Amino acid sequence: MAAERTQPGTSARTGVVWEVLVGGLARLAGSTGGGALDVVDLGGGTGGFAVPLARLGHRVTVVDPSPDALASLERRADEEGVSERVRAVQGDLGSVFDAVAKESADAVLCHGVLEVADDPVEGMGAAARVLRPGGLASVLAASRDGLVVARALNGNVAGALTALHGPTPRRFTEDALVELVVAAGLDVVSQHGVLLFADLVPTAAADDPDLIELELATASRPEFRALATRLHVLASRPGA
C-alpha cells in the first residue's frame, strides 16, 4: 500500500500555490480543449508536485539534479499508480535543454531553484524557453522581506537590518522578483505571498486545520504579502 504523505492542496506550506496552480491548468486545458497537459517540474525532487499533478492526468517530467531525489519520485509514482505519466531526468536550469526541449511544455514549475542558480536571470529565461506559446509559468522563491520580519521576531534585530539594507544573495523582494519574469518574456497572471502565518505560528497551531484558510484568505492581498517567507508568481507566455 503506498504510503500515506500529505497533498499539497491540504497543507498551509503549499496550498496557496497548490490551488493557484491548478486553477491556472484547468483554465489553460479549457482553452486548448481539454485533455492532459505537459508540465515540466524544475527541481521537483521527490514528486510533492508532480505526483499529484500526474494523478489529476498531466504528464510531468521533473528535472533535479539529485539522483537520490528522482530515485524517491520513481518509488512514489509507481506507488501512487502515475508511472507512466512521470518521467524523472537528472539535471538543473543550466542544463535543462540536455533533458527537456524548448517550446515543449504547456506548463514550467520553477519552485525553489532561481534561490540555487548560478544566474537567476538566465535561470528564469531558460525556464521561460521551456513554454510553448500560452504556457504558463508557476514562480516560487524565497522573500527578501519575509526574511527581515522572521529576523525581526526572532530577536536578531541587526540581522533584520542587514537583510533590510544589504544585499541579501538568494532572496527577491516581490518587484525584484516580478522583473525576472517580465525581463524572461512572460505576462504576470497573479502575485500571491506564501507562508505569511504558517512559519509564524506556534508549534501547536500548525496543525489547525483554520490556517489554511487564512492562508489562502490573505495570500493575494498586497498588505499581507510583506510578511510572506515566499512568494509566487503565475504568469504566461504571450503568442498562443
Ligand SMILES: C[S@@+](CC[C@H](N)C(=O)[O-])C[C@H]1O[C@@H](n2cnc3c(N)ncnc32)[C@H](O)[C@@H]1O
Second form
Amino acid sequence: MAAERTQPGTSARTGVVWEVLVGGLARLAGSTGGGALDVVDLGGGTGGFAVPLARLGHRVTVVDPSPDALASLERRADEEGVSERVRAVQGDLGSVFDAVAKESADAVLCHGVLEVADDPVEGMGAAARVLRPGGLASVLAASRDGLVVARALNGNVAGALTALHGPTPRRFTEDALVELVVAAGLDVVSQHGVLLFADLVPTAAADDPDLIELELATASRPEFRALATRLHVLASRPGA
Ligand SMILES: C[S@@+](CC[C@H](N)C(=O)[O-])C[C@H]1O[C@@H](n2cnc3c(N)ncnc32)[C@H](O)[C@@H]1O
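Now show the form predicted in complex with the named molecule, given that the preceding structure was the form predicted on its own.
And the full complex, kicking off with our chain again.
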C-alpha cells in the first residue's frame, strides 16, 4: 500500500510554494493547449515535489547528485504509481546538460539548491537554459533576513548582527535572489515568503490548522515576505 505522506499543498512548510507553482503550471498548460508538461527538478532530492507533480500528470525529470535521494525518489514514485512519469538522473547543476537538453522543459524547479551550488550565478543560468521560451522557473532559497530574525528571536543577538552585516554565504536577500533570476535572463512573475510563522510559532502551535492559512495570506505581502525563512521567486523565460 502507498505510504501516507503529507502532500505539499496541505503543509504549512510547503503550501505556499505548491500553490504558486501549481497555479503557474495550470496557466502554462492552458496557454500551450496541452495538459501534461515537461518539468525538470534540479536537486529534487527524494521527490517531495516531483512525485506530487507526476501525480498531476506532468513528466518530471529529477537531477540530483545523491544516489540515496534518487533511490528514495524511485521508491516513492513506485509506491504512488507514477514511475512512468518520473525520471531520476544522477547529476548536478554543473552537469545538468548531460542529463537534459537545453530548452527542453516547460518548467524547472530549483528548490533549496542555489544555497549548495558552487556558483549560484552559474547554477541559476543553467536552470534558465533548461527552459523553453515561455517556460517557468520556480526558485526557492534560504533568506538572509529570515536568519537575522530567527537568530534574534532565539536570543542570539550577536549572531543576528553577524548575519545582517555579512557576508552570509548560502543565504539570499530578496534583492539578491531577484538579481540572480534576472541575470539568468528571466522575468519575475511573483515573489513570496515561505515559512514566516511556521518557523516562529511555539511548538504547540506548529500543528494548528490555521497556520497554513496564515502563511498563504501573508506570503505575497512585502512587509512579511522578506522576513520569511525562505524566499520563492516564480519567473518566466521570455519569448514564447
Ligand atoms: C535541501 S535539499 C532540497 C531538496 C528538494 N529540492 C526540496 O526542496 O525538498 C538539496 C538537494 O540538492 C542536492 N544537491 C546538492 N548539491 C547539488 C548541486 N550542486 N546540484 C544539484 N543538486 C545538488 C542534494 O543532494 C539535495 O537533494
